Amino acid sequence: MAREPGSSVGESVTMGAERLEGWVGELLEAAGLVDEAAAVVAQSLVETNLRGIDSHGVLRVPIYIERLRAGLLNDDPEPFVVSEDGAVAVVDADGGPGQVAGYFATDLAVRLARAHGVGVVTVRGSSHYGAAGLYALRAAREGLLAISTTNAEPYVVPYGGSGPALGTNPIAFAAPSTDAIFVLDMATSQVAVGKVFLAREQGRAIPESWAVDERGAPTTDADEARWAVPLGGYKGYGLGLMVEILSGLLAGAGFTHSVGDMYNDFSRAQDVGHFFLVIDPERTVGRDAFADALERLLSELRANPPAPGFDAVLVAGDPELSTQSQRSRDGIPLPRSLFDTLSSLARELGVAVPATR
């Protein structure tokens, strides 16, 4: 449960979303985003923390913001077709926050696959870009299915290695049902990179099987955490290294350590590579009939018996719809160093600090 500011380090304070999505724009604004950019990327945070993917949302803030004091992110991005051809498109995310291309390329997206039935899209030069199943959600919300891909610099040794190679690779599908939105968003490691920087935040521990330290050993330690490892061994492997091969070799992007380090590599761009794909069922069974089709399907699996030591079988994304609807109810908590990191910024680019709950 959420407490009130003035409580001690790992505990948490609360704030409506609509107040934090304005408060991470005007830092964003202050820290010399454009305005415009500035909202892509508040907005795409808040929603990702709303949603209950708190690794991926706000705490990303300060980075971002050091990257854009620093020369690092372009602060007056314009995403451009650097060429177009049928179902196909390459873009390049001129140095700027990847939400912002991110959200340009599945637009893009979405219309070549209204006009050929699918759509697909590359991007270059790009940064960070969030939560996958974002991009994913903005295309099914449109009533078509897609796939969203990013690489990211190596956090995740091979399987059988002890170095990093590959980056946490995410892979997201989104399809429209009758009812919501089926979301499947996950890492291609055992767990998101940012769910140890969460750990840290929080001064939790962290489960054995998610990440090993210097020596490759595993650790229960998030301080000592400093590689992640692949979801499932050897499949996990693949599956990153096939999004590695989407999202940066086929935009001809960065890949393995091409690709900048965020948080430990102030001397260039990232140059992270994304990767979208949409698909229009109208072109097969037929966009009403599918959704039919999918609401049948998620309902027969909802409704299996659930095995000893759980409530019930649930589907991907339905956590975090919940999460979501509790959340945009009683508003978004936030670990209290991360408030006041966050506090500490708005101070020294003159915002205002918010109240909070």
Second form
Protein chains: 2
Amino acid sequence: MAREPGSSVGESVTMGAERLEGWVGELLEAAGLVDEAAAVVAQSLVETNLRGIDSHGVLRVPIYIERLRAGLLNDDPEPFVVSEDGAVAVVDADGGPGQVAGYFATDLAVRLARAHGVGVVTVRGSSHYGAAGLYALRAAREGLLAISTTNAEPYVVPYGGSGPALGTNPIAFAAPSTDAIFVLDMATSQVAVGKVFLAREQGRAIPESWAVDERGAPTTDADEARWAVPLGGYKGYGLGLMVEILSGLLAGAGFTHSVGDMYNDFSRAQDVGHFFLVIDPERTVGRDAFADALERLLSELRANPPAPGFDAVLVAGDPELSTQSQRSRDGIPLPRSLFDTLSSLARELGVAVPATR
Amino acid sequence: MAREPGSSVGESVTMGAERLEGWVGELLEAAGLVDEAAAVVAQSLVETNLRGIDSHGVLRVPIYIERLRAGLLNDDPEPFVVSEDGAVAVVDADGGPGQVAGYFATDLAVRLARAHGVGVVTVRGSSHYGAAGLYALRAAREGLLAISTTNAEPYVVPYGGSGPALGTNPIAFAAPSTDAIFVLDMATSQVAVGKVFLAREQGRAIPESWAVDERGAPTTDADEARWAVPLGGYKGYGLGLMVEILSGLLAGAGFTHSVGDMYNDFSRAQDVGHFFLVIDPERTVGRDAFADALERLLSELRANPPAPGFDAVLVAGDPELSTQSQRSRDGIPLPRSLFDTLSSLARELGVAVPATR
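Since the one above is the form predicted on its own, can you give the form predicted together with another copy of the chain too?
All chains and molecules follow, beginning with the one already shown.
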């Protein structure tokens, strides 16, 4: 497959979340990103690591910095409202990091949902926005239900096809219950591209359902694997297409091959599109009744007798919550290779390398 | 698995769509359903057969009639607006067929989307509403984007669990392009329950990923298969849960085991919940620009070089459109066993049995 980082194998170093966030913010600022934007990106990446989603955490700092320095990521972005009409708004990301536009758009969707019961915000002219779940979670913390989706450069073949057409196009959904927040955050491809890289690095075979070779045929050879496949065949393909339509077309952003490849195309900005939907349950059953019902539903699911080979039935968001509590206490493990890369960047940019545990 | 009809094997009879729709309408009326509601249900079921989705077509007439006669489906339903607040409304289905409430709610969501740019309508107190795609399609015919979801009686185990917790909880999405309408309509379970019944009837083994036995272990023995599994494991489980939350909880309808089993529980009405979201692209990029962009995206996908073993890359809705055109011309094939069941019902209810081809 094309160049993209996988999770690394081998030893790791550990750093407290606060220290890591400070360091990442300094690195981004030193690379030219204005302080406010640097703080947003650093906070969102480290929150993602805290939740255990390392594939979308500070692993992305080197490529963000590379694109900032190449002038392909606006270092002084000011997302702005292109149009606001009823409960629907369009935002232009001003070519900055997706996280900056993502927080801006989420907050706008929350405001629209408070005013109208539901709010839709689409974003054009954006870049990689990290983990989709973060935006849904942000709205759910306000007592609201939220969906967020984004498109991305094509890495996934359509069902029955041999060439890449869609991004891994994730869907995130969050809803507040009495005790916690339900958060689903899933790519519409079968597996993340990084898992194939990891298998290649380790010389392992991959399951037949993970990837296809150059001709579009399923392969178990990680070296032959060229493109990712949609979740469960035609269903994941349909979901990926839905995400492409909501995030790219509805926003007037790039779609399929007009989205720039973050890792492999240094000739242009990405023009990624995002979609945010926020609904206020106060307009239907009431926030408290909704949160109570969700708590009952989730409790019932957790009480489902485990199948052979499973210890317990979980719900989406459970593993992330438990990782978050453990990593907030013990720090965030960084693969040694990533720490080394960040340290080299730090030296190059004149930023101090913080102590690790 | 519990009692539910599968697709039948063997010979079939063919009937023109118009004649079939008339017959089904007469049968439902003879079973007590008021004429307007009977016409809506007959139209939607036959349109579903026309589109080739036989599992959700007139195959359902016998159970609808059984529940009508048992007083578990209101035979004179008048869906009403419980609340309308900004761009969000709650509808009560008045215990009638889901199709009657579904059309009512879709039309309301369309009206809200026209007024506010986006509309959300949730429905409580409903029953099986047939194919989710029909409602999304109805809104897309007005030039709008739409999502529809419904919950259903629990037939699907949570990922890692052994007992049924969620329905097959479908997601439908439709969007208008210049030439046609993109329609995705998919269960969030790996396969429809009917496929397992069909394999059992034919004495065939089933793939390991389709179903679990009583303990929650994957089985390839169709006779041992007890419950369906979520699409692709934890992702489909998460999507099914999202649908349960949007359709059941947000509407104040039944959820998980409080949704009555249409085929096996004659002690109560179902209390199914539905969710409808409609967005007007006129508020973002404009309807024409949106339709043009979608046409370009779909053309690009159809031009993707097929993988080995495939003739062409399709997009969701393509197979249904081609079936619709063929069946509009040649008539709808009905399995002989289903035709016999409908004919017996007709004799019992004093309705004439129409000629077949």
